[in-house]
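The chain that follows stands alone, in the form predicted alone, written as structure tokens.
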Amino acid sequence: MFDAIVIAKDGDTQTVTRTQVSPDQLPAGDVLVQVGYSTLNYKDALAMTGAAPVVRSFPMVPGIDFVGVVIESSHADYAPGDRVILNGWGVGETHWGGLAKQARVKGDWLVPLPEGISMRRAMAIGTAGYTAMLCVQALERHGVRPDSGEVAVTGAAGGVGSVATALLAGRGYHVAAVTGRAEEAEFLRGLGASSIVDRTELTGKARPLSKERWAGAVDVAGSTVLANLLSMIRYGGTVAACGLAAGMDLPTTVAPFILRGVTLAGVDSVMVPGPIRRAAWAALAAELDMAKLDALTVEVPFDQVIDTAPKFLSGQVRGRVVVPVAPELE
């Protein structure tokens, strides 16, 4: 038996408990992993609080990320002792996730832990950091360069936003960090932000077109925030959209697209093919400033996970949250 966070549902009543489960209860998969570290993300918070229908089957172990050591494997690419990362693939939603001492998953979902990254730092990066890299790569694929002009990052003090800010600054971009928390300005400048933008500038009703302001943007918010961003992007610019923290709707018009040639690039991190995942992780290992990563990372003990989850929804969480499950594996 081993410790796990388990979400259960009885009728309309959802419960979240720390409990003991058996390896026999784990779902099917060809690789069994001893989890070293997991994380807490916005999606995990939605799942544990029941604020959104993230979980598709019950009972469910949340945790969309984990890193650990292979215990058993019938997959050709992995053997006992290998260190592996998992992000996405519905883990924590339709398949038991990383907030448990063990996880059984499909080997095709795994990525080898890159050389030079510790387990703890791999989870400090996690889905949020990996998604941030996919967003940065999307901007560059669409021609947004450091000399194109300032790039906005919404939700800049959160998981994706903080890593995106650090990555973009590291590549020489001028970053406008958009946040609703003025007290985080010093933290964001420490990550490399060149300016701080109050979120209220992007929360009013969007005009079809506003004054051109940014060459591109990374958006985690959606809804009115994204609509305002699109109206302010310079001619030929791109917005990489990867989240819906402000809502799933998009109250905009076609004006930015047909009058300014703006591109809205959707960024998915859940179902990305293996080669793209490996490339993103290799880029993160090569260029992410680990001192900045450490500065935006906090640890939450396993026994405090349930109490911490609601804080995401009330905007009380900054940066990345790592959960040590079996840190002795490091």
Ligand code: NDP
Given for the second form:
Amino acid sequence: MFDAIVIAKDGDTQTVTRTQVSPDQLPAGDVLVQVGYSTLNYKDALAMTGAAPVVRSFPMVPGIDFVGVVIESSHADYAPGDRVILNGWGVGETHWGGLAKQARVKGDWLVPLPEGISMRRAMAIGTAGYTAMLCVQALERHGVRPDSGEVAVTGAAGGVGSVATALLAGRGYHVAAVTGRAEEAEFLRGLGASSIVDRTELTGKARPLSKERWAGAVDVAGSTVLANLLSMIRYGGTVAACGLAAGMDLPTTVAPFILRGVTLAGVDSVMVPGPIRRAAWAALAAELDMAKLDALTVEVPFDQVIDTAPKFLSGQVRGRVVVPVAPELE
Ligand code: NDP
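Could you drop in the structure for the form predicted together with the ligand? We only have the form predicted alone so far.
Let's see the whole complex now, leading with the same chain.
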């Protein structure tokens, strides 16, 4: 038996508890992993609180990320002792996830832990950081460059936003960090933000077009925030949209697209094919400033996971949250 966080549902009532499960209860898969670290993400908070229908089958072990050591494998690419990362693929939603001492998954979902990155730092990056890299790559795929002008990052003090700020600054961009928390200005400047923008500048009803302000943006918010961003993007610029922290809707018009040639680039991290994941992880390992990563990381013990999750939904979490499950594996 081993420790796990388990979400259960009885009728309309959802519960989440720390409990013991047996290896026989793990779902099917060709690789069994001893989990070293997991994380908490916004999506885990939605799953554990039931605030959105993230979990598709019950009981469910949450945890959309984990890193650990292979215990058993019948997959050609992995052998016992290998260090592996898992992000997404519905893990923690439709397939038992990383907030447990063991996980059994498909080997095709795994990425080898890049050389030179500790397990703890891999989870400090986690889905949020890897999504931040996918967003930066999306901006550049659409022609945004450091000399194009300032780029905005919304939710800058959160997981995706803080890593995106550090990555963009590391590539030489001037970053406008959009935040609802003025008290995090110093933290954001430490990550490399060149200016701080109060979120309220982006929360009023969006006009079809506003004064051109940013060459591009990474948006974790959606809704009115994204609509305002789109209205402020310079001619030919791009917004990489990955989140819905402000809402799922998008009250915009076609004006930014047809009058300014703005591109709205959607970013998904969950179902991205293996080669793109490996490239994103290799880029993260090569260029992310590890001192900045450490500065944006907090650790939450396994026994405090359930109490911490709701804090994501009230915007109280700064940076990335790692959960040591078996840190001695490091
Ligand atoms: P966090 O909770 O760590 O950060 C979200 C940040 O958004 C908050 O810290 C806050 O930052 C800001 N925020 C909160 N509420 C609002 C609001 N009402 N309006 C505008 N901004 C708000 O979450 P993550 O960074 O882990 O995830 C961010 C979003 O990205 C989530 O919606 C998540 O589901 C999504 N996501 C999507 C992925 C994909 O594959 N497409 C992968 C990973 C995440 P501040 O206080 O600085 O304003």
